[in-house]
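Only one chain comes next, encoded as structure tokens, the form predicted alone.
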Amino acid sequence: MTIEKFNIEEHPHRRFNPLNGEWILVSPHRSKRPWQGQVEKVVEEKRPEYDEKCYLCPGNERIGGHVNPKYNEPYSFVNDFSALLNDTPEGAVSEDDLFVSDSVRGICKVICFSPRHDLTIPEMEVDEIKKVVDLWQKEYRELGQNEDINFVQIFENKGSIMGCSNPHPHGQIWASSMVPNEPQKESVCQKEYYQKHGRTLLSNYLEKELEKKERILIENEHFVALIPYWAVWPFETMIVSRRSLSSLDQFSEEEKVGLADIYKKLTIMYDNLFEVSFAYSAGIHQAPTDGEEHPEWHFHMHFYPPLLRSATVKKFMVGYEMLASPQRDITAEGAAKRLRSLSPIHYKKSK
């Protein structure tokens, strides 16, 4: 009897995510299945630079009745329909360890990336994106100084497939009195690693990834974009700072330019994959703002895109993935190889 040797590129296996302590099932053999679905391209609507009906465009009235200033740089405001409120009264429920709840305070804000309605991050200039990073830094500092705020979650939902109801380029900030589930998992894992090794988890991880080169997508002086070894989504990526920075608060001017540069290049790569304005949810994970020192935290930005095979075919989290464990067919290495093969010039400019 011949005993076949295990091959990580061919055989089912699971990969460990040291950032959150969870596992993912990888089934590379399934990616060889013939695809019989549709792969047509999407005809994208051409948007105007200014839309008089858009509640995020400069000078327009928002749904809540407030009027936007005629801004010409990134602009933030308190969400008219916030999920969190800063005047929520203190309260809690606890019955038999089965019915438990706590009141939560917070502030939700919207950040308009540009006054132009027709742009997205990959179509903006680096200096324009740098102004978005400037505003992120300002908001993180100011919101974090609020004694009721213990975590500032900055994120962007791009595309209707990700629930984005307005195509005007924008992101959000939900700052809360509690540390939410995902960053809380990362807090625990990063602290345990730091206490054991004396370095941040992502410092050591990035060092090893740069040696291997298998999953690296883009590098600049201050940041690296890569597909994590433990990625769940088909083309999931992560931007990691080279320097062990715990938050935006520690960024130099050069590092803010570096983040803007790699943010643009990565999203151009995404758009070029299926020649469509690529949908994703992206968000920054950084140190809590609870007044404590967090040397274990290492700044990084997650990108979770749903598209799988074309501009119209997405990956669904269903069945086994909802009931048991996340699963993917295309390996992180295969996805990285495909993204690296793309032109660095945005597809709209190369036609």
Given for the second form:
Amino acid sequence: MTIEKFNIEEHPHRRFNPLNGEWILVSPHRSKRPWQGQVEKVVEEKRPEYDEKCYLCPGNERIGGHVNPKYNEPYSFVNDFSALLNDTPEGAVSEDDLFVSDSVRGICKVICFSPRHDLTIPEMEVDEIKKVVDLWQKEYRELGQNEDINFVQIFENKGSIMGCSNPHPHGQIWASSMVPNEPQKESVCQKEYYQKHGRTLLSNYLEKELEKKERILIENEHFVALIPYWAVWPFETMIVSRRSLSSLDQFSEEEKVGLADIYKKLTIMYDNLFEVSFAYSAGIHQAPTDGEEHPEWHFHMHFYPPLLRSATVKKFMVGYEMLASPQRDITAEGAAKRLRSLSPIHYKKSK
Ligand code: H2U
Ligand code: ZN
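Could I have the structure of this protein in the form predicted in complex with 5,6-dihydrouridine-5'-monophosphate (H2U), to go alongside the form predicted alone above?
Every chain and every other molecule in the complex is listed next, the one we just looked at coming first.
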């Protein structure tokens, strides 16, 4: 038997995610397999600026009968099919510790990012995206002030392969009385880290990533976009604030412009990867709105895109992932190198 030295670029290993306390399996040797499949392009339909059949376009009627105003800035409304309701009676049913349930209250909203049916974030101007960030901040504050609301989840599903029902640029907010699973795991890990080190986990992490540089994608004055060391999805990324801001509530005007700027640049990078409007689920993780101070919480935004090899070949989270642990072939460093090599100009504009 030859005794070879462990090499993270070649040998199977697992990486720890300190934000949620879980492990992921990395199998870099597998991504050395040559790919002989097609790298097909998809022909994207050109959408009109206004679509009379779209329930998110200004002036149109929604399914519940409400009519959208003729909005010309980002616009939010209460979801007509809300998963959470604000008048649910309080209560819990726990026969014993095997059948446990708890009532949940909440408010669900939809945010139209732009009146234009044909745009997406990477195609919008920074000052228009800044208005989306303004609205996120307003919603976080207003919803969070409600006594019943302890967590505000802002997110975006983009692309039909992510289950997005309408190409009109939009996102959602689900605000709830409970802190849901994912932010709850991050809450526990960040609190533990903060108590031990007196600094947020992501301040220390970002500092080290900025020294190493190998997973950094984009930087501006206030934010950094990178592929986390523990990324699961092939091109998973994270936007992290340089300042340890615990929520949107603490953002200055310049920081809101900074977030808009990096959100645009990152999504241009994504669109340019396979020259397609890149699908993902993205969302903001920030402090719970439970009335407590949360110095341990460090604002960040996750992007989980499913595409792996081309505009149509996606990664499936099945088999081993469902039963054992998430796994990836292409390393976070390899994916970062690939994304960094792309033009900063949107492919639709460079033709
Ligand atoms: P997604 O495309 O990410 O599924 O978001 C669309 C949301 O819009 C969805 O949650 C809501 C759906 O409930 N909706 C309305 O509130 N009113 C409508 O008329 C149609 C869809
Ligand atoms: Zn529309």
